[in-house]
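For reference, the chain that follows is the form predicted alone, supplied as structure tokens.
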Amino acid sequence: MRLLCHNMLQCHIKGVVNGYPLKIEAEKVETRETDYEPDFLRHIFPRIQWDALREAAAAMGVDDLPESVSEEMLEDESFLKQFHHALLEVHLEQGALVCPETGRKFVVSDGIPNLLLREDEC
């Protein structure tokens, strides 16, 4: 599971009020080389909660990102390549991603999060 999957997603347990970001509890992380594309991540920027990736990235093994980020940013070269990496090369493969707000744990299996809720939590 890429950061950018990651970023999305929400604890949906009825009665939930605070279920994001998800926490994640990394057990196997690999990275996969993949193609830069400098414009899609211009155009993907806004849509990123950038707090919740960096917490997430560095649960990952991943702690170079700036604390704080800027639309100026995105025209530094160096900036756009930390943050594809982060974004779209380092895979969550076995974990589990946890609701902030009750602690259950989803699995993380093969690179795929089971978020299905119990019966008891729709």
Contents of the next structure:
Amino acid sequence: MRLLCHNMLQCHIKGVVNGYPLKIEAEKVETRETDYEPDFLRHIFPRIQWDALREAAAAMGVDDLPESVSEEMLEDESFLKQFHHALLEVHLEQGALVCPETGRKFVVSDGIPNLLLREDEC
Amino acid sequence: MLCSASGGAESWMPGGGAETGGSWCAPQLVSHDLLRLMSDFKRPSSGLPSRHLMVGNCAAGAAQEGQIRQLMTPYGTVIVTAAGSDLTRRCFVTLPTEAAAAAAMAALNGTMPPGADGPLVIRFAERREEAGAQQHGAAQPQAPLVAARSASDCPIPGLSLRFNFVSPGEEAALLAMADAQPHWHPLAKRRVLHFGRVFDYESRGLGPPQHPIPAAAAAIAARIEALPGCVPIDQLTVNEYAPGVGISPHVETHSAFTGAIASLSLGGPAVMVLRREAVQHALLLPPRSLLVLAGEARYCWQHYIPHRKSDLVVGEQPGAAAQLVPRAPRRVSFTFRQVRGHACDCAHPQYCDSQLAQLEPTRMALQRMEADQQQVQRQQQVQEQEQEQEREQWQGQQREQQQGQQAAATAAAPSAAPTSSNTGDTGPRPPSSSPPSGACNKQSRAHVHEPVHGLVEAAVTPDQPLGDQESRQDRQLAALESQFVHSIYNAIAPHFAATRFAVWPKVRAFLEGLPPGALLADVGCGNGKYFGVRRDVFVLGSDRSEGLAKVAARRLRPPPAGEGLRADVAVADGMALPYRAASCDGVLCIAVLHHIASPARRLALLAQLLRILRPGGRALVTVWATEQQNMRKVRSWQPVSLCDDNSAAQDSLADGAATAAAAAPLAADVGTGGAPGSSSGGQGAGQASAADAGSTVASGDYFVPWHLPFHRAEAAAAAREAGHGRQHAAACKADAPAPAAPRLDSQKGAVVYQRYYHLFEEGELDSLVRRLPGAAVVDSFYDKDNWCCVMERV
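Next block, the form predicted in complex with its partner chain, ref. the form predicted alone:
Following is the full complex, with the preceding chain placed first.
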């Protein structure tokens, strides 16, 4: 699971109001290089919740993302490369995603988060 | 009987022909001219005329060139590319123009030059350099592949070749044993014998145990088992090849057989070529040698035997010229293997049909599918004709009735109200046209759906809590989906995934309409076949089945294990999508909604898709249609009634899973209104579905079987499950839903699961979407048995 995916995930247990972002408990993190495509990054940027990405990246051991960002920074190649790395190259292989409101843990195994709810949660 | 020898005069390699002496002809030295001759020309790929001709059955050796020049000179300046070898009666001729070549061919083909022992065979040829230049803009002369004599000259891990593995006496005994067998099976170009288990070339799977391995072969098998890296052998395939016949490139099916595969060559030699991507190695397999393919050689390298009458092999001494080794009149191979019996978990998933490599249908399967398709078309034509006749009949009846009414009206008082008995719902209906519109059963459907109407409203406003009764019903339906959809896909995941690889053009078109850099949620992504269709789109794939999610996730791994696609996979339920609102530019929901068991729940799923779309974002939703091209198939499915008392429905479902075979209705009639009068008695497809609609099929709910072939790895566990049968199904009701028990179909050689489907009528999907606040139907169409809808979040 990449942080791009994590950035879109929220706790969907019925009744939960503050289910975003899910906290990452990382047991195994893998870094896999992938093609750097600035256009893709510029297009996806408006969909990203920056604070959630920054927090998640830190939990995965990537702590060089700037605190705040602006559209202009999308012209800055060194920033784009940091963004690219955090968003697409860092994978959570084993660990858990934790709901900030209820503490419910969703297990991540072999890079696949299991977000199925129990019967009493939906 | 032995299949007909291919090649013959059409074979393009020099040599071959008359040698029929011993079983193993002496190799002959080959000149460099011959090597060049063999590599310079080929069969024309376009089939169009060219100025080059291949001349077969001409003189051999030194006399060749003179003979050809004499014959061809009348047609212009001649260039002869001759082998000058005693071995080959073939050469190539180049004439000034295509017209000249065509004239020479017309005049000389089939004629007998003086002293010849057969008619000349003349065909157009193509010079490789010219062909290469035309196709690729550059000349790419291809050097002939010369076979090695030792496996050590073919650098492929796991490949070994042992000479004289059996004695000539054992060879004769094995051949005699094979000859005496009554169960030879003819294939297109060779014939085969199977012992232990029969391999099915259409499905690439194994049948039940039969024909035990005979003693003579078992003794050899024991010797093979003792070799390092070899496995206990329980299956033997004997292939008999006529001269010139080979076998097409293939990897032994991973899911069918285990590790080391041993092949004993008897009777005559052949060259085997092993190839992996662009790399090829050829190896001579002399008679009585044992080839062992293990590890990479077995799992990653395709092997084949070229269809030709002789093979080029390196000289026996270092530095010696290559030799042309003719094939013997007969070569028999004994292939010793071990049946796998579980999923292949080799370290080469990209070549493994249990893992990433999805097997394309075999040629035989394609031929059968084509034949089936033609039969369906013929049946459809017949049905359409019948329907046309019925329509005419019905129109005739209507005219008669109208005339009757007019007569009655004339007879009655002028103020009498029009009679209702022959109008509206109870009268006979016209048989629908093809595809059947389903209009006939609208009324009965409305009746069936009425009890769950309240739920539909609840789904539109999801925040409103469900009533106790409704909530109970909803949970029962969810449990039902879990048992008859989710668990089944988990049980059949690898097999299901292996059958899904075609990228549907309509889905591709939808994906191509997404903006660059888009984020797409693929809800119910299955094996992830739509990942990577657009390189510049990131896909959030999710599937309710953990098994399918795992298959899909393998594709994300970087090469060589996967394809390194831009996607992520989660296990998630479409009914409770874990994405934040308005996060996605697009949504795919392919063949998911028809597994949801009530209109209210279907609406709830659509509401989820809409929630995660940004304003202006679009979702493509496809579902199976009631109107299938092959209505015969639909009629073979088991209708199921989900009446409002769902505990009864569940009883019927559990029952259905256990007994499954019969297509008998499961629950009491629920559609009482709108049944057509039985007077028309039509037999067409539309008529039949209308008749069904009146009784039990009105809801459009069916069990659709999934056949898991016995040879599949998942089948063993499934078969055990099937053994538990009814008790198991009964137990499922009590506690958490377990997979609906499958049943065994020994005739089809498969474990049969029944999956729950709701088939959609025309307009049903759109009308669901239209009930969602904030959704607009942008496009709606029928394609290949599916109703499809593109909805946009406004």
